[in-house]
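Shown next as structure tokens: one chain only, the form predicted on its own.
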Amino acid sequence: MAERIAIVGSGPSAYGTLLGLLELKKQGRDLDITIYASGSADQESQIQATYKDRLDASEINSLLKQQQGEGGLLPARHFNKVPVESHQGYEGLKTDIKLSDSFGGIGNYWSSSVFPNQQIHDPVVAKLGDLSVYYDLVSGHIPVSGRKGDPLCRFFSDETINQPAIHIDPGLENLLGDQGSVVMGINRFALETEDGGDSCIACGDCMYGCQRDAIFRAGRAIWQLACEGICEIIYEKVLHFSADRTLRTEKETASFDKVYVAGGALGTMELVHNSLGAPTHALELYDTMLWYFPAFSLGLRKMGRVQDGIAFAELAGGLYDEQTPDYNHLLISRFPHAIMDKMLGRSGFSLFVSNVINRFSVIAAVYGSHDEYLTYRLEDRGAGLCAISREKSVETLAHHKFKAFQSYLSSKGWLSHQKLVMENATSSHYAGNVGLAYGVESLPETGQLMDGVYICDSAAWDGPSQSQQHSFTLMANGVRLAVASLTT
């Protein structure tokens, strides 16, 4: 008789718990599983009839008036015209933590880093164990682009890409290298760039959601699963589980074998609450810290427009310190359009003052450190779980971080200064202390929260992480407790 499985959510974390039901599958394990996600049956399909090589100027106009006053650099990512919402914090705390109800949850937004640093120390990851087989595992089922070989190889193998490189401007070629204690390569993107319909025309709508699909989604991937019969999915959010593995619907409930939560950070942690009731020690959310900066050119490059380009992250690196565990990630790409946006509109102008400024300038992104983070502390005040307080870890970007940046980038005639760096409102790289919470030290390794009921996702990783893979961590996660939890 088939164990009957539950994953309750739709984004990376899921995915690759699915990923690891069906290596077990392949093993001869009888399994029969069933999905539970937010959105609609229609959803999926209705995205895949719809795709368009562009957002036109009106589009972008619209999105833009919809988010009118949100916090943060870039306007919010769309996808499929549906906007990304804020978490709303009590009494009117602003959070800027992104939600999504949609089928894919935030993933549909962006989960296309792809770093498997197993060479830089990450507390969260040390605690989750070595990776390194199941990110093999996931890269042979999701399109990773790369340039094999490239300065980035002293951080991340070669082993997970299968697509070519995205194309970088001549402009940018110089700022590859490897000094000091800066190394800088050709983004790993979870991105198909092998010709064909679904690849990136490198339109530069990346921050909209990619109209082609060519980004990798989760809930694409699961949806495309569920159409082959190899699961099933019920479009309910689950309200409640017990501990006799019962879940709870609006519509229904239903027993299971295993159940794996996956429902992103703050939504795990509020159905985590909302079973087991107020724990025993605060509920936190962590959100890694980011900072932007430009750099200007010494002499004009021979960059192209920016539309024509991906224009989001088209470099990436890592800053460390060999002498301690400490490393910040490194972006650079070219000015987005989408800030010109933001502020004019999409228009000619804006184009237009956008392609100038590129011909002059990159803008360079750093992710915390695991001690450069937000912490928002979450209760339930009679309306569901929500944020009191937001604290920072640190203030700015560290003088002697920036530094050792600016240096590298001065060395490759670029210009930069620290009175430039604006903090941005957040890098949606969530993770959740419900283990603390609750009282099981033990659920970063292990993912059981009790008999037969894991915990899949970030929420259970009981502190900020400074991997900068955050989604194929997700995904390599979930592969290995799947794996574990059914095999020990």
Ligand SMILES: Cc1cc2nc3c(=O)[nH]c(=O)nc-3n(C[C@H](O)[C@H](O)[C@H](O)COP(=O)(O)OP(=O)(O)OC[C@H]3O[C@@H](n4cnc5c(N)ncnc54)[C@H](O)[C@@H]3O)c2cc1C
Given for the second form:
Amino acid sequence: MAERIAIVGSGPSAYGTLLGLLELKKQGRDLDITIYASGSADQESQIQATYKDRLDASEINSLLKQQQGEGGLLPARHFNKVPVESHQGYEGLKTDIKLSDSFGGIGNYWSSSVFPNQQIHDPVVAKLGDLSVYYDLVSGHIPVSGRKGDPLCRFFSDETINQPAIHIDPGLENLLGDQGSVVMGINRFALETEDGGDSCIACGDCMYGCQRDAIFRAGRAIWQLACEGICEIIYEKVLHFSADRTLRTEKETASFDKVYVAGGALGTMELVHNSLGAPTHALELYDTMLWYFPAFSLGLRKMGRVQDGIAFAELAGGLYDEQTPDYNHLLISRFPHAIMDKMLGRSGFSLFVSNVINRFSVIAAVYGSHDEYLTYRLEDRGAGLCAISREKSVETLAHHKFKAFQSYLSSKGWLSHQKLVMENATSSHYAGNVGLAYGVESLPETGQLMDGVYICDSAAWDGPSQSQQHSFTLMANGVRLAVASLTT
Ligand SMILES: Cc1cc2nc3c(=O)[nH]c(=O)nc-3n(C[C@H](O)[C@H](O)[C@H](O)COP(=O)(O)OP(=O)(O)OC[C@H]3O[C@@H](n4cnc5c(N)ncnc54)[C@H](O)[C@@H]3O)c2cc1C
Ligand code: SF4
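Could you present the same protein in the form predicted in complex with the named molecule, rather than the form predicted on its own shown above?
Okay, now the whole complex, with that chain kicking things off.
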């Protein structure tokens, strides 16, 4: 008789878990897989129906109009007209923790940087175990674009690259390099770049959500596997699980042999809390810090038009101190024209202004290392699990780190100043401490919270995530946990 398996969630963690189960199915294991996902049944077919090559100015202006009330400089990214939301903290505490109850989760809004984390020390990944073989397995199912043999190889093996690198402007080429503690290469994206099919057409409208759906989305991949009969999707939120692996939704109750919870860090913590009650130690959600600053070129650079390229983080790199060992992920982007659109509306003039700005400036970003993060303490004070406090582990980007990145940039003819550094409210790379809070020390390694119930996302990491390796690591770890739980 088939083993009855449930996965809760539909983002990258759930997809990785499903891939692990798919591997076992291919080896002959009889598994009956049900995915429980918040969101609506017709979301994916609606996306297929609205699939577009390029947005025209009037469509962009109407999107901007819809978003008039939404704060921030950049337009909120819409995919299928569902914006990502911010979790509201207790008594109005501003959290900026991004949430999405749509099918596919915040994985519908990600920038899709994918790096296998093997060559740098990351305390969280060290707890999970060797993921090399699982990164390779995931890259057999998702596109990974990048340039083999570029400077990034110092930190990240390039074996997972399976698509050509994005085209970058000649003006950005001079920023590539490997000097001292800094390397900079072409960003690796989970993006179809091979000509034809659903590939990226470099239209530069990524900040509106890729209407062409060229960026890999776990939701779409799960939906496709469901269409092939690999799993069944039930579009309902799971409200509770019990020790005998019974799941309850608003409409039904069902029992399973194994339950894999992958509801995203906060979603999973909420479900565990609703199911097991308050833990012995406080629940904490971690968010890696993120800082931005502009850099200016001494001479005008030969940049092409922004609408002829991808609109975020064309370059990625790392700042690594082998002594500490302390790794910070770095990004360099051109100025997205979505910013000018928000101020001026999409017009020939707004595109002209952003293209001029791109002749002499770029935006640099530094992600926090494993000890540069925000901690939200979570409690239920009567209205469900909620953030009650927010604390930073460091006040600002350390001067020596800024200096190291600044001298790298200045050696290439780009200037900046620490006074221009701005802190971003969230990096959207979340993790939680379910194991520590509920006294299950082995949770990061085994994922097993109780008999037959596994936590397959970063809620189980018991420490802050380290920037852009996050989602690739979530997927690889999901495969690892699914395979290990059914074969050992
Ligand atoms: C703007 C932005 C840019 C980003 N860029 C990058 C990047 O370049 N690289 C990178 O690695 N990461 C990036 N991230 C982070 C990345 O999106 C997340 O790390 C990733 O989506 C987390 O995956 P997840 O599956 O754990 O959770 P989610 O993507 O949040 O998915 C969880 C899903 O489970 C559902 N769910 C929760 N509880 C339940 C329940 N009880 N029952 C049923 N369903 C439930 C949720 O509704 C959601 O659909 C970015 C995020 C944002 C917002
Ligand atoms: S440039 Fe961005 S929006 Fe345009 S097709 Fe490529 S990923 Fe999609």
